[in-house]
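Heads up, the chain below is alone and in the form predicted alone; it's given as structure tokens.
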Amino acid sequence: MTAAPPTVDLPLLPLGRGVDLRSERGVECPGDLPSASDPDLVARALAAKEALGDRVFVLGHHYQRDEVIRFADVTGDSFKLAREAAARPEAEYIVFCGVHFMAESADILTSPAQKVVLPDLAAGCSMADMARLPQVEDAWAALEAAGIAQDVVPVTYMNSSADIKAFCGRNGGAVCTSSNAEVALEWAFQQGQKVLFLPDQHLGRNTAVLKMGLSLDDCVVWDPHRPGGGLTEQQLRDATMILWKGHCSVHGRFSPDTVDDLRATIPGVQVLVHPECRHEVVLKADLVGSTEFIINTIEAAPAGSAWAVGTELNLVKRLAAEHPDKRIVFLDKTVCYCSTMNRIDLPHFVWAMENLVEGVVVNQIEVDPETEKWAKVALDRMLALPGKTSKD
């Protein structure tokens, strides 16, 4: 028997610095793209917003530029963005002002009749990227091999691919949202005896530890760069949830040593911060909660309060500055912001306005129909679990 190719790795390139056009498609965009130093682009923006009219309908994920956001008809976390899109039937186009996994969520719940575009096909997601099918694929060899794949249910973050949801599909698994993880574990355990997490490993860890009731004992972590994930087949039959080693970019960045330091030097400093964040930060938090929490909580706090919240750097500096009378601080020493995330300019948004002005539709993400069938079934088992739904 032939050997299976090893998967190549493709780069993850920091913004502004290099392409390489084998990954990123749509770095070079067909056309001219405007120069980020037109001084006529707000107006360019409006005026082709007016021209497409009912005919466009504009998502914008809370990490984006404040450049990009101004233009939204709709602001919200991915599952809701792509719910908002769905519900709008009569939008022949969506601009998703996100990135590639949020585009193929709206793809997968929009009618057919509808194209989605996303600005830059180089807005990805490293921790979408870091589960790819074949991995993964790999991975449930090896549990079938110990013996126990069919104990064992997937459950993928919304924050993957279309081509990873439909795996959980198609294996009797599901999708779950930072904030109905719980709920999908619940359910999971429900249907097996054991679950494989994709892609964010602190994600199913904090919702397993402490919302489930497991130890870090019950978790190991699958890394798909070592053999056999770096797991002998007792560890695979002795554990409860088979973390996938993935992450966010940017709340792995957070670290407790911040914590402790904004404490000694903010008197009464609360800290907020999101599930994706390495257990050990999370640990050291006082509120922990998806994007829609932190922002909901934000508002409903007292005027005179101190926060430090970790999450995306675009989104904290926006709550800052609604939020005048309460300090808000980024849970960072040094700034960060999703440098895939931030890959949506206002340069790329007119460009592709314009474009679809002209009856052009750029960049539009489209899943394949067998994908798009199965990645479906996930979400709606999803959409099935008690309680709310739409927040990540």
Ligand code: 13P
Given for the second form:
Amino acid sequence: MTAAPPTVDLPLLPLGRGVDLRSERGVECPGDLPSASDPDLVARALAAKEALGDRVFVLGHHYQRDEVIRFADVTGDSFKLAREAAARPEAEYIVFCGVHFMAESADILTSPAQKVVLPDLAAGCSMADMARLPQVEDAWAALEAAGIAQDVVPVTYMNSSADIKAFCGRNGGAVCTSSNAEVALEWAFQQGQKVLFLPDQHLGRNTAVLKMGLSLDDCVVWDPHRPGGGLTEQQLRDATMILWKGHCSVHGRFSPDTVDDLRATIPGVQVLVHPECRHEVVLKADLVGSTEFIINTIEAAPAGSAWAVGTELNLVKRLAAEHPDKRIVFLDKTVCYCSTMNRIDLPHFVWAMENLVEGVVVNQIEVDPETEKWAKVALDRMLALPGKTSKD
Ligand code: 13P
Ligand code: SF4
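Instead of the form predicted alone shown above, give the structure for the form predicted together with this ligand, please.
Let us now look at the entire complex, which starts with that chain.
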């Protein structure tokens, strides 16, 4: 066996502190934020939006707070928002109410003249931080050493930094989202015999096993914190899916026990979860799909039906408020928001928008040209996939 290449162990930064350009977490918001208790915040946001008119387009991910999502011109899951960003060449500014990797993707998919703004640069994603480019390059070197790199197609979940997307673009791979992971994997297995799936092991495993007919034994997990990923060359050669050891800290909380408890207490409850949940949770659910799929399913459900929803709490609470004729509960006993999605609040939104009115672009997200070139290759491969998504 060839000696395993060294792994790179990068310290995680506390939220919003310090500067680490390789981190999704970014830096603290510069400038004077309006006070959160300012009673005029809503009026100020409305006035800024009106002043900017068609020059600004506001995108809002479904996990955003109510106070922010109300100002979005379009709401969506990460796939829909990527498409919407690409379809707005007339907007001078794209204000992205979501997280850093989404704003990076919007920058890649928009023209150089358009400016993408993330109202709080500390809105990163802990899952995206779990795959760093040097770590992924180490893993690829191990695949080369095992003599299989030429058979492996790298596929990265949208929830990854632009340099990981660029890595996939350079190495014949693509991006996927939770809306199109199945069709992306079908495409990948037409290009090669194996897939390296980054960074969410759960989306990769759930899609491979529940949609593609692979078995759990076909999957191995590459742990970037262990020498050689914690795998032998033989295990790498035998595997069909090489899953990266990353996960979402929000969706990772849902447990199969809670599914059992809710089924015992709410008669006829249907369990609807996001594919970032652990495999054992998804196995116990009735339906699994992206945030857009979850919304469409609840909208189409009959009055009187009962749902336990396993996704971010802002969205679940909004669904419950919008559908008082249905019983909608959160699939966890404790409150759990995505802390980084929640970084975008009304003061940051007002601050970003008012600066744009003054002609000052704050918190612009700009991907460097070389990374952008290859990340766009991977994103364009995703956007060119046949239109089958988990909504169909
Ligand atoms: P989707 O929007 O693709 O469903 O992803 C959920 C998520 O975790 C976004 O960060
Ligand atoms: Fe990242 Fe999970 Fe938050 Fe999405 S919900 S931004 S995957 S931590």
